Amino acid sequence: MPIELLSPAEMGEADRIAISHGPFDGYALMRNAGAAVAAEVLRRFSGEKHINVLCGPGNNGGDGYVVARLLREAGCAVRVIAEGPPREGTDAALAARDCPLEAGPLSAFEPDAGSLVIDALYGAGLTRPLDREAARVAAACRNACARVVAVDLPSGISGDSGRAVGEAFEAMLTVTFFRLKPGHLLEPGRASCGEIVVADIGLPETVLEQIAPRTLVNLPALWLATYPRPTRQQYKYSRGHVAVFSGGPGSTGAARLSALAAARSGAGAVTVYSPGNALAVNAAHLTSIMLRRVDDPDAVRDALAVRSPDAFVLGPGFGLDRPVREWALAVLKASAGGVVVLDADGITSFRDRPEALFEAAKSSPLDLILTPHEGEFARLFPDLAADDGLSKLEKARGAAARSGAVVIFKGPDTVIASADGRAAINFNGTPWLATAGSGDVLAGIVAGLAAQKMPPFDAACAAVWMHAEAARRFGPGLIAEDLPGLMPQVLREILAIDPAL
């Protein structure tokens, strides 16, 4: 799958350079995107004796047109609905007047249980609510357990943001052209796709060049040229190392599941930094995992100053009772550079002041990564949280570039963004990670890449990834403490993927 997103402006932008520069015209592209969606409904329900394709006045509709003619041809009993005729001139009136069908209204379509409905109504393109007619059609679609294939994207998704504005159709398969959109995996618009297949239409790669996305696709191709393998001349430092800082001894599994996530990520030495109150407890369960006396942020000063790790971790299990913006201040003061992953109740002590947190990370040598969930990011950004006019693609990059760190905003739909605009979403997101400690795991993952030196974006992206990956790998019955331990598999998959290991 290509790793480009492009908005429904972008993509706009997209089909008028391929246009211009040829060899294709508008209808052209109409008629390879219209065959594109035919294919599909014949390879899947090439038996089925009655298909409804419902046609919008636009362009959208006009690819509903194509389907329509290209389905009739192949034998299929079809029926086309339109919700008004397209305007005359356009691409969309070309293949309405190329169509054999004649158009009902949509207002006399009632869909029959379990029926083959194509959505070719507006796509991606809508960024209003969808008119009456149709917002009740897509409502009856769904009470009737209709069999819906969108063309492009459900409509009443907005292409931009994933949103349902009102009511909005609910697809078993949606196909798009040359490249998703952001809502494509944005909730509640990946939820809505169903299965989504990305058709090449005849556009040429070439037009991103003047495009230039900085929207990505959370894949390996992303982050695959960086991805830190080692080497024979290695040692446990050089390959990295991280330190967790633990909480007190009734909350000490957090920070663990942190430590053993950064080893199994591949850091060559991992250290818990942890209190003297908490050291029994700690020791009882480490090995391999180094373990400290760390008691204050003076003990921290104190701690770099003999060895400063290449990535921290704070926050897991830490624990609000003690001064955590103190240490968290303390690290970025102090350590001569590397990476902070700042979780949990690291990120909740700056929720009276966030702008301490921003400050300090924007003037030390550290990169700082915040990995908030939905609810620590409304306290450390209530304004970007509360503003509804805003996508979550749209928070996150407005988080980083306030912030000047990188930005894991999680979620079914995680999105990573980096303080110089570049954003990606995640594509892998599973329920099964909706567990307690899943999260302490990914921060240690983050700081364990980070660590051997893969750029903080790129690592952001490479744990999140990863970390789906094995949990999608193990299924039902999946709890935190399994998740460091299926990381070799993942890894070892990784690394294979380069042809030249």
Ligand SMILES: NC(=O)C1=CN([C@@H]2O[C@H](COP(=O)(O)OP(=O)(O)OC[C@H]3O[C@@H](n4cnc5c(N)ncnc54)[C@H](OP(=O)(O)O)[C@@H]3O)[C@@H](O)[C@H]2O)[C@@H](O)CC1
Contents of the next structure:
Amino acid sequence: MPIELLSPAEMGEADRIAISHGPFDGYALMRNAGAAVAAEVLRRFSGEKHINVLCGPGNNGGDGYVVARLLREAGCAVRVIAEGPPREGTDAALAARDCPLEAGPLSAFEPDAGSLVIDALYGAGLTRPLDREAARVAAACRNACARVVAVDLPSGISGDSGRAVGEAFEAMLTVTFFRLKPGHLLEPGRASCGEIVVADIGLPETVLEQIAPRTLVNLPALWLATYPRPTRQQYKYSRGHVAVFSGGPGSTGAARLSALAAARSGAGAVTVYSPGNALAVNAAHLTSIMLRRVDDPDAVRDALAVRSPDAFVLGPGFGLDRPVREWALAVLKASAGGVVVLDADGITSFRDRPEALFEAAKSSPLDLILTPHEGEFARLFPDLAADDGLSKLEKARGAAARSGAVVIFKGPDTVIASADGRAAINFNGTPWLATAGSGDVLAGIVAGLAAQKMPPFDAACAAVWMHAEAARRFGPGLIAEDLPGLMPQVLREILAIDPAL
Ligand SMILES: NC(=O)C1=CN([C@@H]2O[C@H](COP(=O)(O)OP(=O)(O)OC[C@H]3O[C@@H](n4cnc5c(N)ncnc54)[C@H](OP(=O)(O)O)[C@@H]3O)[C@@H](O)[C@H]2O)[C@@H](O)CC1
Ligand SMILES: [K+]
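Beyond the form predicted on its own, can we have the form predicted together with this ligand?
Every component of the complex follows; first up is the chain already shown.
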């Protein structure tokens, strides 16, 4: 799957550039799009005799008329249902002219139970909520358990944000063209799309040179080039050293999960910085991971003076009874470089003064990576969180620009954003990850990869993907303790390309 994501506006631009360079004009692209959808329908539903094709007034509807014609030519009984005729002089009007089927009105359409419905009402051009009739049909299709194949996007889903702008269709298959849009990956769009197929309709790859997309699908192709590969010359500290701050005696497990995940992700050395009163419990559970007593922010400076780690994890299980903020600021001031992953309590501790964190991070040689879930995001960026006009992608981008950090905005559709404007939406998320301690493991993987000198944005993207990949492999019954142990097989697959290892 290609890694570039295009917004509906960028897709329109790609369309214009392609048409101006030829060889395909707009109607030829539409015929290719319709043919791609018809082929998927025929491949999956070969025995299907009755197919309903819902056509809107724009080019999405135009694709629908092409699909209807091709399915009819293939011997299916096809019914076209239209929400008004296409505008004169458009490609959609040409497609409607070439379709031999007479369209019935949407107002008379009532789907039979389990019927096959091609949704070509609205795609990239959706500008407002579905009107009364289209909304009624979307709900009727859901109630009738109709099998919906969406053309480009399920109607009602925004290609920019993935939001349902009011009522929306729920598809079992969505066939889109050239590149995915953010709305295919952001929830609830992702769930509404069902299976997604990206069809080649003849747009040349070169159109991307002019558009230079800044939004990407988080797949290995995005970060494989910077993925750490150990060399024979390395020793444990040069492979990367991670320090994880432990909570007090009653909450040490989160730090150990992060530490183990960092080690399993390839960091050569991991140290848990523990308060004196939790040393015994940490020591009882750690073997290859080192332990060092660090009781207060001043002791952080002393520890760094002895050996400064390449990456830190601060927050998991740390507790808010100790001034986490002071610890974070001490790390940002004392370290000579590397990365600090601020998670959980580390994020919450800055809820009253987020600017203090952003200022300290901007003047620190350390790179900051923030890993908020929705609640934590709202504590650091309350205005962005409350702005319903912004998509999750825009919120994450805004947060990265403001904080100067790489922001991993977690959820079923995790978005990773960098202050330089790049953003990636994760592709392989799984509900099995919604389990206690899973975030602690993610923070550890991020730190483990960053300690190995993977650039912070790449490390964040790779960690999110690996974390989900491990969870997918385990599946039902997963608990966070299982995740670090699954890393070796995920790593092996990523590194499989290099036979020297
Ligand atoms: N890019 C590509 O590579 C290719 C793209 N192709 C296809 O083109 C599609 C995009 O076409 P599109 O721009 O014409 O938009 P589309 O989704 O048909 O809707 C626009 C129309 O709907 C109307 N309208 C909007 N919302 C409404 C609502 N809620 N309720 C009622 N009306 C509403 C809107 O009216 P207006 O807002 O202008 O008043 C306008 O008339 C794309 O999804 C793909 O399928 C392929 O053919 C070829 C290659
Ligand atoms: K559609």
